[in-house]
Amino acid sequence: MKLAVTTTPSEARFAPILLRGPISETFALASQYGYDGIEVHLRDPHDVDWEEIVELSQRCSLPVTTLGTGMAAGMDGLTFTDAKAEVRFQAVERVKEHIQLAARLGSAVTIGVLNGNLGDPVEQAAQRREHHFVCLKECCHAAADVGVSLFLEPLNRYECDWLNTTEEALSVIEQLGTTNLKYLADTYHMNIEEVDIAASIRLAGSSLGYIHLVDSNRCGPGQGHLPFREVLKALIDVGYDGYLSFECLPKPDAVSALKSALSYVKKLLTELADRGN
C-alpha cells in the first residue's frame, strides 16, 4: 500500500485537507516528506494550471491519486440531487471538467459530498435517487471514454441524509454496473455509521478503490482512538493495493501533522509485515 497526502490551493477554512496553498509549495512538501502520491481537492479543476500540475507531478515523482469534487458542492452549491435541472446539469458538466484534467494525471475523480442530499418532503426521495442515478451514470460513461476511474465516497449522517455505509455504497455500484465505478472508504465517516470498520473494509473487497485513512477526531491516524491495526489488517487481507490518503485536518499544524501520519501509518504496517499480519 502507498500513502498519499491531500491538497488544496483554494480556501479551505474548515476542510479536512492536510496541505493547503500553492501548489508548486504542496507538491514539494508532499516530496520532501516522503509520500508516495497526492490527493488534489478543486472547486473549479480551472483552478490550476494543467500543464504546470501535469509538470509537477512528474517533475516531483509524485502522481496525482484522484481529485476531489467536494468544494463544488459547498462553494457552488451543485449536486446531482438538486431539484433544479439546470444545477444538475451544472455539476455533471463540473464533473466531466474533473475528468479531463483527471485523464491528463493518470488519477481518479472522487464522487461524495457532490451527491447531494434528498431533503423533504420525504416524497419526493424517489425522484432526487433517480436524479442522482443519471448524473452518476453520465459521469461515469464519460470518464470511461477516457480511461479515468470515478471513486463514490459515502458521508455521516451529519453532512448526508441519504448514501451513509459501506452497503448502501456497493449498492449504488452494483446498480450502476460500469467497471470504473469505485467504493471509497473514508475511516472517519465508517467510524459514525459502520458497526465494525475493518467488517466493512472485508465486505467490500475488490470493489475498494481508494482509502481515506483518518481518525475518530478527523486530525490524522494515530491522534484519535481508531483501531488502525484493524484497519490495515483488513485491508491486506482483501489484497488491497492502492493509496491510504491522509484527508484530515491540519493539527496541530500541517506539518508536524504530514509527518506524524506518515510515520504512525509505515510503523504499523511494517509490524504487520513482520509478523506475517
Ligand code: LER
Contents of the next structure:
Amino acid sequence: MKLAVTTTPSEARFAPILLRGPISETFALASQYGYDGIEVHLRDPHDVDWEEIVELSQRCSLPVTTLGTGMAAGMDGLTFTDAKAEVRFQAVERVKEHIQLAARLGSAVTIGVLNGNLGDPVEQAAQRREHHFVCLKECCHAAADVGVSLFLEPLNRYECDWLNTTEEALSVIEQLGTTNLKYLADTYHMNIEEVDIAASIRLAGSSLGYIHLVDSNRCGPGQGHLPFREVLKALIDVGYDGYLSFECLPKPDAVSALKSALSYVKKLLTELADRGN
Ligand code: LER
Ligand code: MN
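Just the form predicted alone so far, so send over the form predicted in complex with the ligand.
Following is the full complex, with the preceding chain placed first.
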C-alpha cells in the first residue's frame, strides 16, 4: 500500500486538509517527507495552472492520486441532489472539468460532499435520489471516456442525510454498474457509521478504490483511538493495493502531522508484514 497526503491551494474552509498553501511548497514538503502520492482538493480545477501541477507532480515524483471536489459543494453550493436542474447541471459540469484535469494527471476524482442531501420534505427523497443517480451516471460515462475512475465517498450523518454507510455506497455502485466507479472508505466517517470498520472493509473487498486514513478526532492516524492495526489487516486480507491518504487536520501543526502519520502507519505495516499478518 502507498501513502498519500491531502493538499489544497484553495481556501480550505470546509475540509480537513493537512497541507494548505501554494502547491509548489506543499508538493515539495510531501516529497521531502517520503510520501508516495498527493491528493489535491480544488474548489474549481481552474484554481490551479494545469501545466504547473503536471510539472510539479513529475519533478517531485509524486503522482496525484485523486482530486477532491467537496469545496464545489461547500463553497459554491453545487450538488447532485439539488432541486434546481440548473444547479445539478453546474455540479456535473464542474465535475467534468475535474475529470479533464484528472485525465491530464492520471488521477481519479472523488465525489463526496457533492452527492448532496435528500433534505425535506421526505416525499421528495426518491426524486432526489433519482437526480443523484442521473448526475453520477453522466459523470461516470464522461470519466470512462477519458480513462478516469471516480471514487464515491459516504459521509457521516452529521455532514450528510443519506449515503452514510459502506452498504449504501456499495448499493449505488452496484446499481450504476460501471467499472470506473469505486468506493472511497474514510475511517473518520466509518467510525461514526459502521458497526465494525474492519468488517465493512472486508464487505467492500474489490469495490474499494481509495482510503482516507484518519483517526477518530480527525487528526492523523495514531492521534486518536481507531484500531488501525485491524483496519490495515483487513485491507491486506482483501488484497487492497491502493493509496492510504491522510485527509486530516494539520494538528498540532502540518509538519508534525505529516511526519507522525507516516511513521505510525509505516510501522504498523512493517509489523503486519513481519508477522505474515
Ligand atoms: C471528504 O473527503 C470528507 O471526508 C468530508 O467529510 C470533508 O468535509
Ligand atoms: Mn474523506
